Amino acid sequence: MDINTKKLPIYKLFINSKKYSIKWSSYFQVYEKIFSTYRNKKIKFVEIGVANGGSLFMWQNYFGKKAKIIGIDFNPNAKKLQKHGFKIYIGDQSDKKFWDKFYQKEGKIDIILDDGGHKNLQQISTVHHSLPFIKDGGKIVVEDTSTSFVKKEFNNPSKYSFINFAKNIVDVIHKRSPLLGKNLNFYSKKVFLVEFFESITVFSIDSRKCFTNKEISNKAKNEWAIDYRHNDYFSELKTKLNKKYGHMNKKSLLRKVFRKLFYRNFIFDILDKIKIKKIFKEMKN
């Protein structure tokens, strides 16, 4: 283990946990960075799959007194942490019944931390169910994001899997730009960012800032800036063939060529293409 990991509060908090709790090293730099901000605050703090009950007492301490920490679990006796202030749901996570039942009584919550049962259909339901009840300025955290990727018992890599799944949510929050239409749903309406670290995927949420974006600029003048991504710095090579072929008939087969090269930047692409594909294998290595 990193040893900078141990002097972390958090990491402390739940090595002393009164009661028994199995986390991953990597996860506690997770913690700090994510949740730091809402220490000492008034939150409604939601965790599934509590098993003995050690990281309730560990979110309690490092929360503070102002937060309310409520626990899920499919396992009955998970009921038995009541007697130690927590809340306690039994239920499925992979429910919408539990779900509309947990929501219309708790309301809004502030951060929803699944440490479920890690199957796409758990996770992708916890998601999905709770993003409407969702403060913003909160988060849905997914923990265990590695078995998106583990065959046996959870049958990945699949189409469905809840990385693939979280990927298509980046896609869809990019539909704020006006490049791509304004077909918005919830989900591009209500996250605002999306993180990924190793088997942890963060949803933050937040309406306020989930506009439909626009181009703007500021006063001064534009003196010099000249766009170049589509290969501009060949114009004077296509300065120079246009005045050699642009005179030619528009239907001349050696006119649609050149037009086909240089205008639309046909050869560019290829060449791009394949110094892509090159960095994407080097990636797999």
Ligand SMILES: C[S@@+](CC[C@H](N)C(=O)[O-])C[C@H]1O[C@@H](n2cnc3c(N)ncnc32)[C@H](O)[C@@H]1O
Given for the second form:
Amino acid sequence: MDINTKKLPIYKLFINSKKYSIKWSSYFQVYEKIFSTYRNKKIKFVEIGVANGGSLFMWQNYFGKKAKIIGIDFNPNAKKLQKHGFKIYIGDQSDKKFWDKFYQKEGKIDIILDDGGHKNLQQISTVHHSLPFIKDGGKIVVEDTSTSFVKKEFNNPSKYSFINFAKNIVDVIHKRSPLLGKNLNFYSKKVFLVEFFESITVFSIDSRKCFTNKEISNKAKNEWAIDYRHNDYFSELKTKLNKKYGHMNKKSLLRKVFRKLFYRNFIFDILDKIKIKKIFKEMKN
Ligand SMILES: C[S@@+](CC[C@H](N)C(=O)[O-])C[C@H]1O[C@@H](n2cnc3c(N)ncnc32)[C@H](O)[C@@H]1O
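Would you mind giving the form predicted in complex with the named molecule, to go alongside the form predicted alone above?
Every chain and every other molecule in the complex is listed next, the one we just looked at coming first.
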């Protein structure tokens, strides 16, 4: 455990929680980063995975008295924690019917944190069925996402792992770009930001910020800028050839060949791909 983590308020509340809890040591720095602005606010915070209740006490003390802390667990014993002021629901996080009932009762919530069963379907169902019910400015946080790479018990890596699902959401939010057409769905209309930490994925929800993007310019004049994107390769050679043959008739074959060579994407694409493949290899090793 590093010394900085020990100084974090959330870590101190974890250590001193009156009920047992286990968390990974890197989580506390993430909690501070993503949750600190919600402290002492009137929020509804939901945690899937209650176990002994240790983290419920930690969250209540961290977010303060105004926060309503709700727990969800498959284990009926979790209900016992209601006497401490927590609202507890018993059910299966991978069951759509459970979520329908839950949100019918609770209405919209601010934050949901998934520390439940950590299987692909459980994590994916939580995100999918909760997304319509997260308030603007809220978050969906999924813990223990390293299970997306674990064979035993979790059957991963797989095309259908939680992390692959989350990577697909990254694709989907890009549909807000006019370069990609306008087929927006409830993910692209609600998910503003996806953050990947080691073993924690965070979706920041805000429909107000999920508008279709458009290009705008400022008041100043464009004096000399042109797009140099295609000038990366052979730019020196191109200048030399232009000097030598640039005076030739525009329709000349030579000029056409030069254009093909220096302006068409296919050459650059091939050269780019070679370089990118090398970088991918270095990144994955
Ligand atoms: C890692 S523990 C939770 C620990 C707790 N958050 C803490 O920090 O003290 C995981 C809990 O998820 C519950 N769980 C497992 N699968 C579940 C499911 N499909 N739906 C709801 N809860 C589930 C288990 O019963 C267990 O209590």
